[in-house]
Structure formats: C-alpha cells, structure tokens
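Given next, in structure tokens, is a single chain: the form predicted on its own.
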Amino acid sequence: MQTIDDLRRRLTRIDGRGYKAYKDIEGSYDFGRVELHIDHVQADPFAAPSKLRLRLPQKHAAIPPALHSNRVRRIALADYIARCVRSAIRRCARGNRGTGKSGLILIDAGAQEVLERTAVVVTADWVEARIEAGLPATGRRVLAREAEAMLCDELPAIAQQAMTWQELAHDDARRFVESVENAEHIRDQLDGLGLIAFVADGAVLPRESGASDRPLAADQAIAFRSPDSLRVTVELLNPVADVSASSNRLSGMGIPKGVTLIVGGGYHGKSTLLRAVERGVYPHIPGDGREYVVTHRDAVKIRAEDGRRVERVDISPFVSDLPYGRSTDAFSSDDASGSTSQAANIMEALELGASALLLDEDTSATNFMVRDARMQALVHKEHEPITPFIDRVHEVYDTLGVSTVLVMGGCGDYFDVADTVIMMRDYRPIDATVDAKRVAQTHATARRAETAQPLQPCRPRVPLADSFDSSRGRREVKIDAKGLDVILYGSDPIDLRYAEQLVDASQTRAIGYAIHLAAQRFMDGSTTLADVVDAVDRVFDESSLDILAPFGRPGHHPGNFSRPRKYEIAAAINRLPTLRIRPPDSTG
C-alpha cells in the first residue's frame, strides 16, 4: 500500500494536466490511522463523482464491539455512522473548488428511517465509508492543491470526526442502535400478540408539513395514547427513557389481526395514523416520533393506480365476467383502469405472501371498494364485472389469513365486515368497535353480497428472463435510478410513483440492479415470481447488498444501494413494459 507522501508526489506530477491523468492517482494510500482507497475516477469534472473508500482498522476506531454484535446492532450502527460522515463532510468540506462537481463530497445517508445500507460496512477489524467525490478542475485541467486538500486533509479529518469512537456521541450511538433493536424485537412480537402493528403511547404521528417527514413541533403535536380496551404491553431488549416505558416494557395500542376500520372526520388523523403504520415497515431514527410505530414486515399499502401496466395477473376474484368475453383470469393492460389497477395490485401482493393490506379510501377506485343497495338496485350484478371488496374483505382474512387495515371515512357499510374499529377523534384514537357495531345493526343496510364464486388461492406466475433486457448504447447493462420514483431499466422506464412504501432513492436504485441479478441468476423459465423475490432476498441476507455491485464494472464500489423489500422488488417488474409471464405449468 503507497502512503500519503507517494499521492501527494503523484497530484503534484500531474498538476494543470487533462483531467483524465486523474487515473494516475487510482489505488491504495496509507494516511497511518486511515487508509484512503481510490477504486474509480471520474471521466471528466461533469461526470459522476469518483469512488473511494475511507477506511479505519477497529484499533483506530475502537467502536465498542457491543455496538456491532449481531445483525440488527450492526445495520443500525453502520446507518448511525453514515449521517455522522455526512455531517463531517459539512463542517469539514470546503466544497465547490471549479468545474463542474470538483470539490462535491458525498455519502448515501439516509432521513427518518433506518435502512440496511452500502454506504458504511462495520465489521470486527474495520469501519470503512464508502463515499463519492468530485476531484478539483478548471475547466478539464487538473488543480493538484485543490485536489491535496480535499484527500489529504478534508477526508482524514472526516474520518477522525464520524468514523473514531473518540469523537462520535457515545449516548447519541447507543441510544440509535438500542432504539433500533428495540423495534426490531417488538415486530418479531407481533405474530405471537395477535397483531398487525404496535403503535406506541406517547408516539407522535403528525409530520411537519405535508413536503417533509419530519415531526410535528413538540409544542404543537398531540402525542398518541392507545385506547384502554386496545392497550398491549410490549417487551425490550434495551430501556427506554420515557413515561410511557417501566423499566423494559412499553404500552401502546394494538391493531389486531383481521379487518380493522380507521373513521373519524376529515383531518383528524386518520390517514396520518395510516401513513405512519404503512412506514412502520422499518425502523426509524430517535426522536422521529414513530420509532416505536412498529409494523409487520410483510404489510403492503394497496391502491388504485390508473394507467399502470399488467401482465397476466388473475384478478378474476374482484373483475370477471367483461363485456365481450374477455378474460380475467390471466388479465393484462397498457394502461388499467383504477378498479382493474387495484385488483392487480391486491393480487400480487397475495401473490406474494403479504401478510396484510393497507388501504386508504382517499386513493381507492370508488366502485372497486363498494357498491351501495341503491347502485345494486338500479345497475344489476349482471351487468356489473366487478366484486366489491367489501365483499372480499373478510374472506381474504378467512381464507388467506391476510388482514386488512382500512381509512374509511365515506361508507358505512363497511361497519358489517369490520372487526376492529378505530375512530381517530383530534388525533386520538378512540375504540369503536360497539358503537359501530350497534349502528350496523340500528341502520341496516339493503345492500347484498356479490360474491359468485369463494375465493381461490393466487395463482402463480413465472416471468421470462428474455423480456429483461438491461443494455442501452454500447452498455451491457446500463440502470439508472431517477430519483425515488423511476428506474430505467436499459432504455425502458419503470414508473413506481405509487409504491408507497419505498422511502429512499437508494432503495430505488438498488431495486434495478436487484432486478438484473434476479434475471440472470434465478429467472429459468420455471421459477414463479414469488420464488425468484424470495431468492433474491436470501442473497442479500447471505451475501449483503454487496453483490448488486459491480456488475463488470471494477472499481466501482456499491456505496449507494439500500436495501429495498420484496415487494418493491417485485412492483418493480410487474410495471416493467417488457414483461412476459406465463404460468408455471405451460410451456410457451
């Protein structure tokens, strides 16, 4: 390995030169606490910024090893630690220094939650940041000074700051890993409770604003506090410095298993209790207000989705019976409708072996949720393809054992089909259960059930590998994440507006490449797509995200992937517009 000296000998040689002598500077330096890896330099200043690597052996960063013990201690630590490099970088930076990105500094750290992340790797010898910067030009000519101050003084600072158990917080580290824990060990509780979701007393839900998912001022929220008929009491592994915590148990309320209504008047949090359970998916950073809002991890937030494309998706159990015979079993649309969009959707999480819905009537197709006795009357069932889900509802949870958390402001009807429900009064959570009740059975509704056939186990599906085609250009593999919501995928755009549970852009990026790792490695023409998501998954449990990275491409280290669910991975290629599925016993 060469030392600080030989790179500041090599920045000096190729001062004022093309900016591609950069290349020169490519490898491995010994700072003596820090080593500084080199593994990629941009092509010119208006490039993507260039790869390195900032490591410490643990004899420098002397991180207490409880910190990193198991699995969850160290995904948290590695989160914690990205957002203190990335603060280093802001006290420590100088910042524009010429053409183009020279001077950027950046690391893949992320906002309220807490993701499983490349951007820093915690292991029993070294702490290491991956990070990407923008080495220094005028015009297309290298600036060596500018350049030596930004390796050699500005990233070893960075290092000592957010890297060196030294500097780092020592209550402000513990408390992030231990919260983190802590929510990872009351999900593992649900399933045993009977539950769906935890939402903790003394919890804030309301966000700051409706552009940002930061918490409501102190001073403004109304702190949560679970019904008496729905409180739970939760254990942890670590205490918690909070009146609603004795010692290492936690009270909050409960969303049982099975079909449980949200009601309330408009802007009384219904959909913010809602928006806070569908995040609840991961856990979340102390003092966010909802680290203790804990949700199965195999919940799915449905929705209508009008325009989205299908391919070969069997929602025949809300949509059949179409004008001129069409089929529904094995649908596909360019451009679905909002009812045919929803069913989709519903069916594919299924497919995939989610555990329970999150719906919100505010962004459901009106006449897939219900129709009312008078719409019966005058349109007949004949002449109507659709089931309500009203009408499926509780059969999903019978059959499949799926529950289903509902906002529902609007419909009454759904009171018959309920087994829980919550009426959010002020931003308080009141349990309705038997006064809902006793107003289904005091104003009866006339509408009928519209269910022809029971309902089926989901069909599977097996998607073509040959239908992935990643290439663009010369590029044999060539994916770009466009912010949160769109993957191009070779030269095809993958739109996920509407995959509501993805929260971070690096989640989105990491989701096209795993996409591509799923077409090479486990697509044969015979694995149904649950399985394919499934082996992905396990992959990234044996071998880290990592493996995402680099696909024929050396020296790129993979510091800006997180780690996507499943079910983003698979919304992802079920709106691929290439697509091709056949079912697993054909052979065509």
Contents of the next structure:
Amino acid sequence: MQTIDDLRRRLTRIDGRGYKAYKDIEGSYDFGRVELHIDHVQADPFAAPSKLRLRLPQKHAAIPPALHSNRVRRIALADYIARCVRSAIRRCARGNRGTGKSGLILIDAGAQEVLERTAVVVTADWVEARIEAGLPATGRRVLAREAEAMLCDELPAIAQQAMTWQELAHDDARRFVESVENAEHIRDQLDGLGLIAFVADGAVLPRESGASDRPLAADQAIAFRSPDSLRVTVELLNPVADVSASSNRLSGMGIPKGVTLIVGGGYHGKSTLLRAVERGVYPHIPGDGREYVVTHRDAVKIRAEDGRRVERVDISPFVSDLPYGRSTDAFSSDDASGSTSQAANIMEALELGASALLLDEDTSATNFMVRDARMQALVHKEHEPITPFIDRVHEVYDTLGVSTVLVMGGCGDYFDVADTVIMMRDYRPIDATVDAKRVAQTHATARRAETAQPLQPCRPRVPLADSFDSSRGRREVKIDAKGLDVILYGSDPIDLRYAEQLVDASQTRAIGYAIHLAAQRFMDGSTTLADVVDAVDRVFDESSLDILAPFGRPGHHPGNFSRPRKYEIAAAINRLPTLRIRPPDSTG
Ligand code: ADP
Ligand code: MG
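Now that we've seen the form predicted on its own, could you pull up the form predicted together with adenosine-5'-diphosphate?
Next comes the full complex, this chain leading.
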C-alpha cells in the first residue's frame, strides 16, 4: 500500500491540471493509523462525489468486542458509528472548497430508525466508513492544496473522532447497542406471548409535527400508559435506566393476536398509536420515545391506494363479479380504485406471509370497510361486487392466523368481530373490550354478514424475469432512487409513496437493486414471488447488503444501502409498470 506522502506527491503533481487528472489518485493509502481507499473519482466537480473508504484496524479503533459480538449488536453499532461519522464531518470538514461539490463530505447515516446499512462495517479486524467526497476544483482545474487538506487532514481527524473507542462516548454507544438489542429481544418474545405488538409504559408516541419524525417535546406529550387488563411484562437482555423498568423487565401494553380495534373520538391519538405500531417493525434510537414500541416483524400496513397498478392479483375474496362479468381472480389494472387497490394490498400481503394487517380508517376506502344495514337494503348484494372487510377480518385470522389491528372511530358494527377493543381517550388507552361487547349485544346491528365463498388460500404468483428491464439508453443497468418514494428502474418509474413502512431513501435505493438481483437470480419462470423475495432476504442474511452494489464494477463502493423488508421489496415489484405474472395454466 502507498503512504500519505505518496498521495501528497501525486496531488502536487496534478495541481492546476484538468479535473480528469484526479484519476491518478485512485488507489489505497496507509496513513499510519487509518487507511484511505479512493475507490472511484468523480468525472467533474458537479458529478456525484467521489467514493472513498476510511478503514481503521481494530488495533487502533479498539472497539470493545462485546459491542459487536452478535449480528444485532453489529448492526446497531455500525448504525451508531455512521451517526458519529456524520457529526464528526460537521465538526471537522470545512465544507465548500471551490466549484460544484468541491469540499463536500457525506456519509449515509440514519434518522429515527436503526437499520442494517452499508455506510459502516465493523468486523473483528477493522472498522470501515464508506463516504463520499467532492474533490476540490476551481472551474474544472484541480485544487491540490485544498484536496490535500481535505484528504490528509480532515479525513484522518474524522476517523479518529468517530471510529476510535478512545474518542467515542462510551455510555452513549453502549446504551444505543443495548437498547436495540433489547428491542429485538422483545420482538423475539411476541409470538410466545401471543402478541402482535408491545407498547412500553412510558413510551412517547406523538411526533413533533407531520413533517418531523422526532418526538414531541416531553412537556407536551402524554406518555403512554397501558390499561391494567392489557399490561404484560417482557424480559430485557440489558437493564435500562428507566422509570418503568425494574432491572431487566419492562411493562407495557400487549396488543394480542386476533382482531383489535382502536376506537375513540377524533383527535384522541388513535392514528398516532397505529403509526407507532407500523414503525415498530424497526428498532429506534434511544430518545426517540418509541424505542420500546415493538411490532411483529411481519406486520404490514394496508391502505387504499387508488391509481396504483395491480397485476394478476386474486382479489375475489373481497371483490367479485365486477360489472360486465369482469373476473377478479386475476385482477389487473393500471389505475385501481380505492377498494380494489386496498383488496390487492391485502391479498399481496397475505401472499407473502404477513402475520398482521394494520389499517387506519383515515386511509381506507369506506365502501371497502363496511356496508351498513340501510345500504344493504337499498343496494342488493347481487349488485355489489364488494365483500366488505368487516365480513372477512375474523375469517382471515381464523383460517390464516393473520391478525388485524384497525383504527375505527366511525363504525360500531366492527364490535361484533373484534376480540380486543382499545379506546383512546385524551391520548390514554382504555380497555373497552367488555363495554363494546355489551353495546354490541344491547344495540344489535341490523346488517347481515355477506360472505359468499369461504376465504381461499392465496394463489401463488410467478413473476416473469423478462418483464424487468433495467436498461436505460446505453446503460445496461441504470437504477436510481428518487428520494424515499420513487425508483426509476431502467426507464420505468415505481411509485412507493404509499408503502408507508419504508423509512429511509437508502432502503428505496436498495430495493431498486434488489429487484435487479431478484430478476437475474431467482425469477426462473416457476419460482413464486413469495419465494423470490424470501430468497433475496436469505442472500442479505447470509452475505450482506454489499452484494447489491458492485454489479461487476469495481470501485463502486456500496455505502448507501439500508435494508428493506421483503414486504417493501415485493411492494415495488408489484407496482412495476411492466410487471408480468405468469398465468397459472401456462407452462414454462
Ligand atoms: P386521531 O387519529 O384519534 O384522530 P391522532 O392520532 O391523529 O388522532 O392525534 C391527534 C393529535 O394529537 C396529533 O397532533 C398528535 O400528534 C397528538 N397526539 C397524539 N398522541 C398524543 C400524546 N400521547 N400526547 C400528546 N399529543 C398527542
Ligand atoms: Mg386518525
């Protein structure tokens, strides 16, 4: 490996030359304590910044092995260090050093959720941060002195401050890793306790604003407190210094399997509770308020999504006999309605093996949720294609074991099918199950149940690889994430705006490449979509997200992926405009 002096010499040599001369510094340098790998140099000062890695041998990093002794801890620690690198960049980097992106240093660190990500890798032997840097120029001429200050001074300082145990905040780092490990340990206990989700006493669910995912200030937020009848206790692996926790146990509300309604007046905190449960599929950073709101990993948010594309989904359990005999057992549309899109979202979630469906009346299609007695009297069943969710929700649990948590403030007919009723009043949950059952008896509903056929197990769908075209122009593989919500796959846009459990643009980016991996490796004309996304998940488990990056192109370090769930990968596949599903009767 070359030395820091080699790098300085090369920079001196190219000073003032055209920007392309920066290519000369690609390579690896040993700075003594830290290694700098310059994997890829950008084409010009305005292009995507250059790709660099800072690697510190554990000899110098000296992170206690206990903090990365298992997979969960490793993921948490890497996420934590990425955040530290981001703060160290703010402290150490001067910022603008010339034209375009000159002087910029970036790392892909997270927000409120803790995710498996590729920005930082921790092994027994070294710690590595993958960063991006804008190599300095004036106009299109190399500014060697600026580059030298950035690469030879700023970067080692960042590595020293954010990647060595000597400089890291020990208590903070431990608390972060232990808190994430606790959350995952609670998740492991949910099945045994018969729960879909756990919401700890003391949790802070409301957010600062619609635009900010940070917690509402403590003096404005009502802390969560479970009703006694729903209170459960979970075990922690690491003691937490918290009022509601006694040593290694934590109490809170258990949302049981089965059908759970969240009722209550408008503005009393129903949707806030459900949103916390939706996000509870991921661990959260200490101080988020939801670090001990833990949801079953296979819980899937369901909503109406009119306008979405649907390809050959069997929605017949919910929608059958469309006008003019249009079939719904392989329903396709480029512009689904509110109810058909919601039905498709449910059937796709069931197809993949969801354990729970999470619904909010605010984002559901009214005619999908219920048909009341008067409407049943006026519009005869023969003329109504929709079997409302109320008539299937318990059957979904009885026959498939899939639970539902449903926010429903507007329709008491659901009392008949609920196992648990949680009432939110002034942001405090009350167990209203007994009262709701009594009301259901004294105010008998006049509506009739409307299921015609029993619920059929989902028909597996086989996606066809040749319907995935990742090419754009002269590029064979061109996949971009446009923020959190859109993937440009080749030239096909995939709209993920309503995949509400997607939390990080790096997940979106990873999904784009995961689709490519899935199409190339696993779609063989007979493997079902459920098996395809399971296979992708297994690849992530067995190797790492790094596998998504190179595509045989060395020098493209994969520093900006974070792990998506299989549900969100499938959501993207299901929304690809060109997706084709093999008809069940065709062969090969
Ligand atoms: P609902 O769905 O019942 O109509 P929301 O969950 O949308 O109500 O909450 C209404 C408002 O109350 C939101 O602005 C939310 O941030 C706030 N809120 C929710 N829970 C709490 C709480 N525990 N403490 C303080 N404010 C809260
Ligand atoms: Mg609401």
